[in-house]
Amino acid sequence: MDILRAIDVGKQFGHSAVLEHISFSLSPGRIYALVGNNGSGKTTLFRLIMGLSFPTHGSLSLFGCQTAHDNERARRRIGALIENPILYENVSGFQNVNNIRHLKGISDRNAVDEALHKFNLQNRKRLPIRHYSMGMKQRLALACTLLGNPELLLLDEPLNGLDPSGMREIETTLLNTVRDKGTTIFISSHYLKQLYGFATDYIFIDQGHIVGSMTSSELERRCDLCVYLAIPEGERGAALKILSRTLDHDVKLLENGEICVYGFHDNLNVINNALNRERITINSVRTIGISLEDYFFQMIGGNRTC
């Protein structure tokens, strides 16, 4: 059973389309990274999942539910941290988490201390959170989110503003949650490198469209050795079709006009022979590795290359 399935979801505000034709699914026990620039539609998508806004068209299904009413009941199985966490500055960390315990209808009072312990806040739990650092507030918000052992976590850019040690601490806690509880995590960021090595799957979003999705192993291959081909403009379409059909590699036409073959370690004669048979001209060939940052630019249609 899919934890979440989106089918052709779109969202408009007035005449402005924020999301268009969004389709994907999440499987249990995996960590999905939703990666895109600010304004790409990440937060809007999370709000739709949580019922804080409604799709203009398409459908969202949670835990296999078929109706809007069943989806609403299923949201009790989700822990969500969307946009800025809402915390009461003048009360303690313990009181903040305890308030959420009451709202979620969790009878076990020990759940508060357990949540605080996960994020190393037990020694500061009596301190008013106006005295907390940014990292401590973020960890407290995550402690609230994990109350009740939700089956799905929606985390909207939870690592923003944290130093490397703070990011590592939170990532370790979330990884342990997946390992121990089988929780599925859907986490967003505008910075691919921030989530590299943490997520098991990546979904790229740009200007309201999903422009690519892959597993972590696929991302590693694509950020490995790549071949860049300069082909005359009138022959690029034919070259793209030939290489896509011939090679067992991802092939993409970049905005600067080059054709990129991702993760290619074979003999370049394979490419030369395939194009020469169809009388396609190769003006130049270069082979180089690609960084995470450059791959992200390519996925969202940027013109930056290695």
Contents of the next structure:
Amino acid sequence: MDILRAIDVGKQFGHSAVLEHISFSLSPGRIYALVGNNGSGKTTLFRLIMGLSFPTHGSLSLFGCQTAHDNERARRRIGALIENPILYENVSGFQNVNNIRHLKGISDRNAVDEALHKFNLQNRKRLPIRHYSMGMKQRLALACTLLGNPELLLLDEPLNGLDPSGMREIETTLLNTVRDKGTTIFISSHYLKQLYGFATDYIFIDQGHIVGSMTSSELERRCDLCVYLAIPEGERGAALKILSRTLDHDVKLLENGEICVYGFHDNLNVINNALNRERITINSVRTIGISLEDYFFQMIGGNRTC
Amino acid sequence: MLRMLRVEGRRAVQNLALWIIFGIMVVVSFWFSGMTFAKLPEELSAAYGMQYETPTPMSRGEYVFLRTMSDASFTAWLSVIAGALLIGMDFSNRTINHLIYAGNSRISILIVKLLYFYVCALFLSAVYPVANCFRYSMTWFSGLKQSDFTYVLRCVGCRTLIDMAMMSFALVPAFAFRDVIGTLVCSLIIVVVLSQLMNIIRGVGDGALIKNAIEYFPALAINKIMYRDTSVETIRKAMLYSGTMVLITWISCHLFFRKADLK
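Since the one above is the form predicted on its own, can you give the form predicted in complex with its partner chain too?
Full complex below, order starting with the chain above.
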């Protein structure tokens, strides 16, 4: 059973489409990274999943639920941290987590102390929230999110405001949670290096569209080497069509006129044969390894910052 | 829903702003009550009563109770503050999102929020009447007869429903704007417009269309139904009007909140 399934989901604000034709599914026990620029629609997607907003079209199904009512109830199986931490002001860290414990219907009082201990907040638990630093608030919000061992964790840029050791600490806690409880994590970030090596699956989003999704091994393979072909200007269009039709890989025409075949380094003869059959001239061939960021830049068009 | 109610109750107890307002209300109520009622004699004659708009001679205790029950000025302003503080702030701080994350439906969240709002606002609005009665009506209360007791219960019951209707004005902006500033500004405008409208109505002669239309408007109805000799028909009309207003407000809040995009 899928933990989450989105089918053709779209969201419009007025005439502006923020998300369009979003379809994907999440399997249990994996860590999914949602990668995209600021304003690409990551937070809106999370908000739709958590019922803070409603899709203009399409459907979302949580834990196999079919109706809106069942989806509402299923949200108690999710721990969510969307945008900035949501905390009850003027009360202590302990009271914050305790309120969430009551809301989630967790009878075990020790769960609050355990959650605070997990994020090193045990010594500051009686301190009012206004005295917490940004990083402490973020950790407290994560403690609230993990309370009650949710089956799915929805984390929108959760490492914001944390120092490097805090980031490492959170990553370790999340990895332990996946390992011990089998929790599925859906995490977003625009800081790509944070997710590299952490996630098991990647979903790339740009301007409200999913532009690619792959496993971490597939991504590593694709980032390993790319083939850059220099083709005479008059034959570039035809070459692009042939390669797109023949190969099961992403093919893009770059701004400098080169054709880039992502992740295709296994057998250059296939490219050569395909183009030779159509009598297309290849001026030069070069292969270069790229980073996750470069791969993402090239996927979304190559000329925007991330 | 019970879980939500319990958490909202805990939050009300933890809400420092509510306790500050409560403290201010206690001080202001005692001060205001002293200014208004301290110089009254124990027994008000008809003439004296006329001066204070009493239809019949009565004891100071009963008169203070009557006047207190007929004074709605505190309630209107309280509802503005309470609407912004209890509902608008929840939207602004996004703490309402926790209720959605916990798997509650929007209709159940709305019901809990309305209950929370009414309980807190009614608790605050009760400070002034209680302060007045505590200072000047205790003798009358200690000697209540069966008929007096029924009268007191009727007044308290009617006043509660009328207060709920008046407070509801602040609820619609809270669910429509879903932030503190929007709620505060809009409900302030509503209160000012309504008070101006009521001043105008008072100057209009009986039988005028506008006067008939809003004769049982909560703030006006209060003055009509608090007397002992008020007819059952008048009370029924006033309650029907208030009840309808409360119901319309709830439906409006539901329509605004049902599919609203939260922050």
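Please read these numbers as outputs of a predicted model, since none were measured by experiment. Positions refer to the first chain, counted from 1. Take the two forms, find the largest set of C-alpha atoms that superpose within 1.5 Å, and that set is the rigid core.
A movement of the C-alpha atom of A239 reaching 2 angstroms or beyond is seen between the two forms when the two forms are aligned on their rigid core. Core-superposed comparison between the two forms: the Cα of E255 travels 2 Å or more.
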